[in-house]
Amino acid sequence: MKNIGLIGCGNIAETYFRSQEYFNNINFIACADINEVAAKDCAANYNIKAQTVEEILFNKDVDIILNLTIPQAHYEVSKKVLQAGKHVYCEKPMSLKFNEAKELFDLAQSNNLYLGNAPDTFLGGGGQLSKEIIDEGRIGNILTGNFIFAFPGVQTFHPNPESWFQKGGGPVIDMGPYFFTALVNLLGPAKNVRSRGKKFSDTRVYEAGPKKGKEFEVEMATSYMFDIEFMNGAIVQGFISFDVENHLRNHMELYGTKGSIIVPDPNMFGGPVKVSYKLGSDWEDLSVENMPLGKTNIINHSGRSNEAPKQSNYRGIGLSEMIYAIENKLKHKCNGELALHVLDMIESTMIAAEEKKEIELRSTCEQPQAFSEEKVKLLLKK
């Protein structure tokens, strides 16, 4: 078992630290925030130990920092991580920019180090169930598909919203990686993508909160339609908004020669997974409750119509299974290589926005295999 010290105390934090009770090799020893406060009540709520970024750093007894920081702090903290001579496993995005991620990842490689990053939830039992059914053909070659994650923006709930609409934020940099990871885990590797981006105000309404009723700037598109052409030839339509009230789609369609397929909310680890192979006939729900991660394990209050009430969260697992593979030296899921190609795909969609034209990826990788019920045995707790 590693001991892991975390960098950034904010809400996200509570997730992970819930991930304890479901894997059986992560353990926190040590946090530490830019906010002491947040620091020490982060500390004094799950007994560990509260420290200055600098501290945690060089802490022998630390091997891994989770980076849990703001999108916009990421790459400098995880550029101190590898520096101080430790593995590092961060939230989505690996960076703001390509150029900076690419950085970070022949970092960690020249010094032997493990990057990891989130998203971790291709994994669970959505994401693994459309897998196989893709892998085995059943629904033939994929040719095309669609896909949407929209809502209202996070200034609905979150009393500190602003990064969300400044540069280095938005809503493909905010949920982009959870799609285009799902994608790639099905697909493989992109090619190039075509975009358009929308800012539809200049300002936003702060809803919850201190703040409640006081406008903030928005410095940033807020909507972007685009369509990704990856390395087998499918070519699927994406729409990433932070502009739409209610909708009833928080999935993925894929279509093949043989039939096509529906993969769950990209977001979260549960299913039902749906397919149908005939024209006119019905949908065919494959449940994904007897699988490891997908159980559901959590009832969702966020009020929209788009998200299922009860779902499957098990974010942690990638942190988990990097763990496993260090202790093993073996490559892990949630590999720097595969988290640069999805940020190749999310940057180059908003400069296809920007500069109106097709943009060639820079990177590519390869498609992650598939995470059997086995090794996801061999990481729980019993």
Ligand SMILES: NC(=O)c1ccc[n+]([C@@H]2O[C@H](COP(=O)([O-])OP(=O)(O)OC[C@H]3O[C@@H](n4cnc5c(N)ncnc54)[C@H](O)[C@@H]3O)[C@@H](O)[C@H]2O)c1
Given for the second form:
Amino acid sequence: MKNIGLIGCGNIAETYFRSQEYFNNINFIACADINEVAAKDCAANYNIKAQTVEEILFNKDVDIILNLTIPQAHYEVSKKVLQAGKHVYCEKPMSLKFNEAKELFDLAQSNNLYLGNAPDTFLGGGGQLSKEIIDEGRIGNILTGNFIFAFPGVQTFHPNPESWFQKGGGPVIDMGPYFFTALVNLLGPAKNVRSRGKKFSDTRVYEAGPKKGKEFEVEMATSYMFDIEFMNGAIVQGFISFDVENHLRNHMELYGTKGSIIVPDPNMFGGPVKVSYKLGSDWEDLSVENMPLGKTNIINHSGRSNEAPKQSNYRGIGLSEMIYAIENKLKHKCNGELALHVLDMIESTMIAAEEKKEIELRSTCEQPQAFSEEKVKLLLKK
Ligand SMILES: NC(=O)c1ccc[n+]([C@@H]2O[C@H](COP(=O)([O-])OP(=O)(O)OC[C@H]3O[C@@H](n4cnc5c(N)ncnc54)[C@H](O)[C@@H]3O)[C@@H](O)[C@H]2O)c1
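Output the structure of the form predicted in complex with this ligand; the preceding block shows the form predicted alone.
Let us now look at the entire complex, which starts with that chain.
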């Protein structure tokens, strides 16, 4: 069991507090936010202590800081945590810039501290069953594939959508972490990327909140079409967009020499996984409801294309597994090396689009190993 201090008391905090109910080693004791009211409300809701950011960094009872601030603040906050001599687990992405994230990685290494990073969704039933099928060679060697995340953008529901459309935002920074991490889990590290990005309009209209009907500026591309070559030779096409009203495509399909797999939503933990072995044959529907991190546990109202109304969401397993790794001196699964490589894929996708050329990735990482049910069970509350 480790005591957690939380920095960034926004929307996603509730999901992490819920993780205390699932996992046996997470214990929140304090929270902080640059917005004092947000910290005080959070502390009152969860019966923990509200502190300033400086106070929580030097709180001797806090073992690990969970960084749930906005992506623009991840680097600054994680750096302060590591400099204060504490382990940090951060929401996605690791930072906005590869070079900044590399600095965090090096800082953690040289201070002998753990640096963990979301997403942890690849540890779910859907990600793990897909991995088992591919690792066992049941569909042969993966040669090609494609994935999609596309919806009209957060201005449809969010009162302050600006940061998603400004430099440092964009669809690849926002949703790339889930898809790229899922792909590295299934195929191993990537080698290079080719990409095209397009800004279709210079302004957008607020569709919710007090600014409804007014316009705001769009600074960057809102749709990216790209392909990634992996070190194992596979080439996978991606489409991530804030310019699509609706669609009816699968989240991710991978095509191997002996069959094809439909990988479930990498933003969630559930299934089913679908597999087909022969041209014209049926698709086998493989449920993950019996897997400890696959069982449906939430109702989801996002309404985005191809999102199931019921979902499996066990966010926090990455933090729990990091705690176990700290206590047993092991390498954790949601580690800095993986997050840094995923950030490299994100940044390189955007650079490739801007520079209109193929970009070689600067980094690599170890392909994650399977997360066995025995290991998951060590972390679950009885
Ligand atoms: N909301 C979601 O559904 C969701 C899902 C998965 C991941 N995430 C990720 O979680 C993170 C937080 O998202 P959110 O939706 O909770 O955002 P949010 O804007 O609701 O909350 C972020 C909080 O961080 C605080 N903050 C910002 N800068 C800070 C700083 N320098 N020091 C201290 N506090 C600071 C803000 O005041 C705010 O209260 C993001 O990285 C996001 O990508 C969000």
